[in-house]
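Just one chain is shown here, as structure tokens, and it is the form predicted on its own.
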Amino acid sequence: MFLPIDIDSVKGFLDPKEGEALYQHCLSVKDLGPTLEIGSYCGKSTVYLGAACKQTKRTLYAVDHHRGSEEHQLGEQYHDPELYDGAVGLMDSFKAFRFAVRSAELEEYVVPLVASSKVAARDWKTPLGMVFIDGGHSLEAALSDFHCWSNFIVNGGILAIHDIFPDPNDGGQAPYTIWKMALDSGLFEDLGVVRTLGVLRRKHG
């Protein structure tokens, strides 16, 4: 695997092992249609799945907000002052994303879509060969991003779910909940956890 930048320079959570089974899985993609990713940050995961999809000539659409989920706010446990705003009283990861995806030398690949999962999705109409979900992890932000999603994976399609913890002690249990509503569903086989990484795969038929 070949990341064009030292990956430790991105902020974000997104374990090495995570990242490389993202890419792997973009690459597997590549003759089933665009990614796209819900939940950008500051681009670690951007960088992972845009250096697939610059291999691949595909596209990467990077969907976020940028005004950081529940837990980056101010006083909140992962709130991040470099990221904060304090002219508009806003968190804000734009700038360092777009430096990151920059540095890469990914803006050819990387589709920036400033807006919410749900505002991205209103009009979308492309077919998609992976989805990675990794943005607000409240119960009804995890399942906004699978409803709005899923149904454009292909068949054969990567859907790919980050921080899954089946022990409440660990984690937040939203991302657990999609994952196990996608495996429920019958429309996905399981093809394992990496870390916290959860991957599954669009069923034919």
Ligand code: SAH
Given for the second form:
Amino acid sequence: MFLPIDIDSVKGFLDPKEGEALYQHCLSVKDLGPTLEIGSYCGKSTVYLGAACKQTKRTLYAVDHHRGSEEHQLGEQYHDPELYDGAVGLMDSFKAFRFAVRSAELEEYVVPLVASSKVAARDWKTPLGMVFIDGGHSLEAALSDFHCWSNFIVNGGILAIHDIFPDPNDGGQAPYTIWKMALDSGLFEDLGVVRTLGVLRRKHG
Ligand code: SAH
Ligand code: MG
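Could you drop in the structure for the form predicted in complex with this ligand? We only have the form predicted on its own so far.
Following is the full complex, with the preceding chain placed first.
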């Protein structure tokens, strides 16, 4: 795997093994269309997916309103004061995201959609080779991401979902719930879980 920058310099919530899996799966769908991620934060997953897209000359759509998830808000467990815009009283990870994408020389391949997942999906029509869901972790947000985007995945395409915790003691259940829904739908084949990254392939026919 070739990464254009020191990935540890990018803030984020992705294990290197999960990043490598994203990269490899993204390469594997090179003939199936663009990739889209929901939840870019400061661009860690974006760099892995973007590097694979650059190598195969495809586009990565990076959806994030950059206002943070529940756990990033002021006073919450994963709040980062460096990403807080005091002037407007909101989180803003977009500047850090742009810095990472530019440093990694991925601007020709990454299209940021600075909007909520629902708004970005409103008029979406383009079939996708891969969707990576790593946005809000409320059940409502996870269900919405799943319903908004999973139908755009072409046959043979990849659906990857982050923060899969089968045991509720290890973490929130919303991503696990949509991962199960995808499996139970019968439309996806289970390609396994790497750490907390669940990977599924859309079946043919
Ligand atoms: N993939 C990132 C981590 C994402 S953290 C990494 O590799 O480090 C989750 C991100 O989802 C946050 O940046 C937050 O702003 C975004 N998010 C949460 N709910 C969202 C929604 N409804 N629409 C768009 N983005 C959302
Ligand atoms: Mg995550």
